[in-house]
Amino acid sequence: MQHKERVFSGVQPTGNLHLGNYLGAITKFVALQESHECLYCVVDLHAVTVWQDPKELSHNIREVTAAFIASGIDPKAHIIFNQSQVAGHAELSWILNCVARMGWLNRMTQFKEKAGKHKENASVGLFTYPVLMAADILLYHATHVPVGEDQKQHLELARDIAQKFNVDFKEAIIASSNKEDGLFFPQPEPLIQGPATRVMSFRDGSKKMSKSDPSDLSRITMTDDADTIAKKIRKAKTDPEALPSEEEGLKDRPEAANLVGIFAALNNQSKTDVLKEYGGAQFSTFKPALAELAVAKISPIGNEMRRLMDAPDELDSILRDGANRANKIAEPILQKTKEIVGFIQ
């Protein structure tokens, strides 16, 4: 029987889930459930690369598992779970962190942004965090993976990493497999998709929406009530000027340019699709419109995930159930790159 393509992705459990996770992955995920099989993680091995406090832990590895879920996510038809519930992650990034290159590592722009000046003081897990990434794709022998355009560079070092593993063992890959290619690891290709893939403060169009700034009108989470979502569009920031008519028009508008992402992707339109209905009107006529909108996509999410997180056992049952199969998929991969090392087994 010809599989369908794999699709891997995670999401990390750092709470207060908002817009920008919905939008920018979660939603992206839903769709690819029909063309493929999918496996979403909840990547609590990458939440504790910086301290995380335990019982907080918990609470947000079961609020995201809502949130796929709530948003459309079956988790019976494909796979929802949490990383560190399959040993394989942590087996396979130790046997990539010998086949990955300090250089390559050093390269890496997201550790250079997250430890700022005290990379000295940053964890090693921090450093060989896409490591770790790689370990997650190349585990499943996923084809895909949903990326936003700040981990592109993680997956260009899987597959710099999956193409090393395969040069460096391609002897005992052909031995062990038969496969006169001595291709082992598959070379992911990433998956950009959608018009809002990059979702922006409602403070400041120049930022990314984020659950780290202070200011709470910053951002729309997932569990906001409908009140709070109107009012958070309402007092979103916008520039005096009325819409463009057509998309070249948002260029050096950030903030305008956002909430017309906004509405393309809730409505699951592109930009010019919106342009051509709000073009010309005031972001009195256009705030309103969307609010109405998010409203009607965002509570009802919001609603489902308040009542499975009431009901932490179902959840929990659900990520057991999760990583009883994605451990069936994983393991006779990790079992074959043991061999192909040459450990014994």
Ligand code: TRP
The other form holds:
Amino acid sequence: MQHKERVFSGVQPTGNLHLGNYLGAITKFVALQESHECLYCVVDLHAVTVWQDPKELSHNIREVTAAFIASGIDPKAHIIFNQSQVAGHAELSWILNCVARMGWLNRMTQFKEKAGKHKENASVGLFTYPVLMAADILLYHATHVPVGEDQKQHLELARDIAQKFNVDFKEAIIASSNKEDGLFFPQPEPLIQGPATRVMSFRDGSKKMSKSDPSDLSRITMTDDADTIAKKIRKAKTDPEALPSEEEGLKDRPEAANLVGIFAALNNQSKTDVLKEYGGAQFSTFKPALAELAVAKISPIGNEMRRLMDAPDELDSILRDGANRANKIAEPILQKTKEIVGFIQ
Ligand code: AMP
Ligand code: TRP
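Next, give the form predicted together with tryptophan (TRP), keeping in mind that what was shown is the form predicted alone.
Let's see the whole complex now, leading with the same chain.
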């Protein structure tokens, strides 16, 4: 089936894949398969912007691949691949590095967070990371990009880069493609929706759940067994109040809001629906219900991931096949880009 709209998204193979990645991104990836042509990328080039142990990196690339498949992404109907196997990502990224402005990248809050106080010591790759992300999307002329809330600013940058390229090269675009509108790169639309676009840490409701939090209790990882999932929910930080009956009552209660959002996302409901049922309940009632739901949804995926990880050769061959198919889409777009820029082929 040919779809007009194309989805692209990526997940970094940096270990500790968690409930935030699953609810903020991967469940969306799964749902979009019905309506769109989808490419899902294990973004290993992004991962190495901070140090990765080579052995762990290979393991983590396979783990994200396994998580995609175990969650329900079909690698035959759609494309699962890793970024470093399609050279066009790095090539287009270079061209876009020359379109993006230092001032734009200086405004990126994720760089500031990740580089911390030691900006001088951060890799150059970490600084230009959002340009590579723009290249990922634009290389396929993707129209829709499902991500968690934390990627919103990077997507705005991708839109700005697409627009600047279209403006800078307007004449060449018209000359090379007979496209009177001069629009070569489409503006990608972010898809950031639902009750769990920013899942928070179980230890601190003001911090997002993250792979790099030193506390394992701060997150549920996709490979946690049932007992561990239940224990982490039982130990999650909360306040002493009962749950409110309306969403309004979650304001200023970040931990409660987080657990209700997770319940809603896992159960395909809105927060309002959850509070209709659990409004007035204490956490001593709500937490076991959430644990039961989380175990039912997450532990089968973890089990399937472990099964897939036992056959790394199969995962590798899925990635190679995905890269071949991705490259077929990317190649003509990259060639056209080079022609527009004025390179001789
Ligand atoms: P990363 O692990 O940084 O590659 O993130 C992969 C995807 O998960 C991206 O779409 C992120 O926006 C999303 N994501 C990461 N952490 C969270 C979180 N705590 N809540 C919701 N989405 C998240
Ligand atoms: N930067 C994204 C993250 O850390 C991952 C990513 C890389 C991505 N390239 C992308 C997401 C392209 C969407 C589209 O979460």
